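Only one chain is given next, in structure tokens, and it is the form predicted alone.
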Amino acid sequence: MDWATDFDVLDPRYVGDPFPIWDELRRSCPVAHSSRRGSNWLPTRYEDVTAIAHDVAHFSSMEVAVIPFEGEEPEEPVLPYGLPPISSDPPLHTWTRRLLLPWFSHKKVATYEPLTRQLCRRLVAGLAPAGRADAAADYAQQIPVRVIAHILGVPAELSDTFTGWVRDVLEFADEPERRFAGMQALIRYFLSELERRKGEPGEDLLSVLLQTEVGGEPLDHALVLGTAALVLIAGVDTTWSAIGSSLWHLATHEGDRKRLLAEQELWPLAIEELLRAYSPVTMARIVQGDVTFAGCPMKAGDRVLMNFPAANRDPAVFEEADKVLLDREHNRHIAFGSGIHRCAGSNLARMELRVALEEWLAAVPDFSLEEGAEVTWAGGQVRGPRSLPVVFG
């Protein structure tokens, strides 16, 4: 395989260790191309990724899936607005994003922290006596979905079901039937929840959106449905993957683990560095019309994979970019994207990552990868460990 002309973001080599591939592409072909699953471009430099992110005139967010959906499209789309605001352009993007921001402000996120800390403390306390755990499936995976369930006002007991749907949609991109079934199940569930809230409104995000008016008119239910689906999909796998990747790093870097335990003032910088080094998310943009970018003749309809993780490893921007420096002070990472589509839930993700690591280290200060056990990773739209066997002490 020539990564410059035939890359595959689902190739096991790419998923398992993409860093040397990005390094080579930056040197030889910083905007790679592949005809797999249509015409796709893969920028790997910070400068190029941020430029495309800010150019909403040429690069649309109407389709953000890294792997396009396959199969027959329904005559009447169930989500005519997609997943706003992430899969929309201005002006729809502008006002739908404004509806979400209050739910993820610094002040609002602070109200979710006690619940998150209690959850993490309970989870890790249940794992500690066994002396080992799957830090991905038993811990990281369990946290964001329950916090998001609280925000949406849906039962936390369904967390495994929600996680399954999200994994079907994001992780199994080469299995169109499974992917479509996951999305359909998610939509059916939220449709029933919207119906229930018409007669039993609460103070959760779904209820508030149903009662919200824009321009004197209530929000279209299809728009509320798309936004709810977005909050679940975007809020679960992404943060779970960031927590899991950070735990993998700490399991394999004893010195960094000891520094976090000994230097409490290091935490703010450390969280940003872990986000930079193990950015989980790649998004897509659709080329609006024929355009030449960085010498590359992009055609209307081409897909550009916004490789935020590679941009965050660009040595032209980050000194010793391939190293995790917990005290890195100058850190203009774009783990949460760049431009108008920068992640609206970044405050929540930061809090969940910090609390998850704090509570884990408080209960399990010494841990390492289990010898002989396999660490498995998922990739494509979101990269993170799916199996992370560790032993304590």
The other form holds:
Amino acid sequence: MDWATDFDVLDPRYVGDPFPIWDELRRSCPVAHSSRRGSNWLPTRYEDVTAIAHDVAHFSSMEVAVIPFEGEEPEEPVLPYGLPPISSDPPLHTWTRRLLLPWFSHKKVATYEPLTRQLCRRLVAGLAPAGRADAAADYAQQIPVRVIAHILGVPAELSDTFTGWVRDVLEFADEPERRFAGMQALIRYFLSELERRKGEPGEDLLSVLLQTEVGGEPLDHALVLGTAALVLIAGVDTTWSAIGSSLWHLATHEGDRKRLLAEQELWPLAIEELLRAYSPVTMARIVQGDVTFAGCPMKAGDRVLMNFPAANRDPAVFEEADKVLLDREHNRHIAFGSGIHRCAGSNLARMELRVALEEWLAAVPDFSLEEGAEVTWAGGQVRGPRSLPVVFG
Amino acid sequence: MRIRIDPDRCQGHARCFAISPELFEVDEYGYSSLRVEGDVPPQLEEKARLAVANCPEFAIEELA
Ligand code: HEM
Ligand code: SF4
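Right, the form predicted alone is done, so what does the form predicted together with the partner chain look like?
Let us now look at the entire complex, which starts with that chain.
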């Protein structure tokens, strides 16, 4: 395949091991192009990704899916505001983002830590007796969805269902019907939850948004719906992928595992380094008006894939960019994006990643990949292991 | 040593606060401000330099 002119982010080689592909592209064609699924551009340099992220006038967030949704827009869309703030540009973006930020502030996130720790401890205790586990499906996948369910005020018992919808929307871009059905089910569920809260509001994010007034007017329900759907979609696959990739790294790098166990002071740097090296999230932008960027003739309507993961491996910015150095001190990574759309949940994601790894290592200090068993990865919009069979001890 | 945060650049990544809660505080929207006026205390200079080097938005600068 010619990655420079015909790349495919769903190709198993790209999903499984994108790093050498990005290295080659950075050298030969730093903004690659592909005409599969419309006209798409793929920058791989830090400088280019951050420049595009900051140029919101030319690069709109009106569609952020890496693989375009197929099928026709209904005449009266269910989500006229999209999924604010992620799929909006200023001015809508500015105030809808402010509605969400306080829920994920540093202080607020600290209040979610005890339940996260309890959850992780219970999960890993349940796995220990068997002496082996699927660290992705049995552990990583179980954590973020339950924390988000708590914040949204929806039952944790439905976690597997929520996870299924989110995966349908984000991971099965090649199966448009499955993707569409997942989104429909998710919307229908939140619609009924909104209805229920009109009579008996609680203190959860959904209830509070329903009661919020902006400029003396209550928020449009479609906007609340879009924001609630976004929090679930953005908060689950992403964080579980980061936890899974980090566990994959620790299963395959005994030295790093031992260092983390021995050197408590290493943790803050190590978490940032794991986020840099295994950044899970790629987003998209839609070009507004023809523009030449880095010598590339981009046309109105073209899609640009915001390759935060490749930017984080750019040797122009990171020394020994392809090595995981747990004590890396200079680490200006953009795993959570760059510019006005900086991940609103980044404090929460960091806390969940740290607590998940702390509790796992406390219970299972020694583990490795199960011989002969296959590790599988999802990719495209969100990259991380989906099956990670490990044995303990 | 003196540092400055450019409020127009800060996007609330909170990396500075994680490195040095002595030097930085973040509000409920994530935006950072300085807790010290004037010179950075000598024992915090190293942390101030790390904050400058880790802010993804290049929002913290060392003043000459
Ligand atoms: C390791 C885990 C995560 C990663 C790597 C990640 C990554 C990202 C990235 C790269 C963006 C920028 C999108 C863009 O530029 O178009 C973003 C936005 C966002 N993320 Fe996350 N995310 C993670 C976890 C979470 C969690 C736990 C939540 C919880 C609610 C969350 C909620 C959001 C929201 C609401 C936005 C939209 C912000 C805006 O458009 O202003 N994310 N995330
Ligand atoms: S690290 Fe930079 S962008 Fe983040 S809060 Fe601090 S100053 Fe703001």
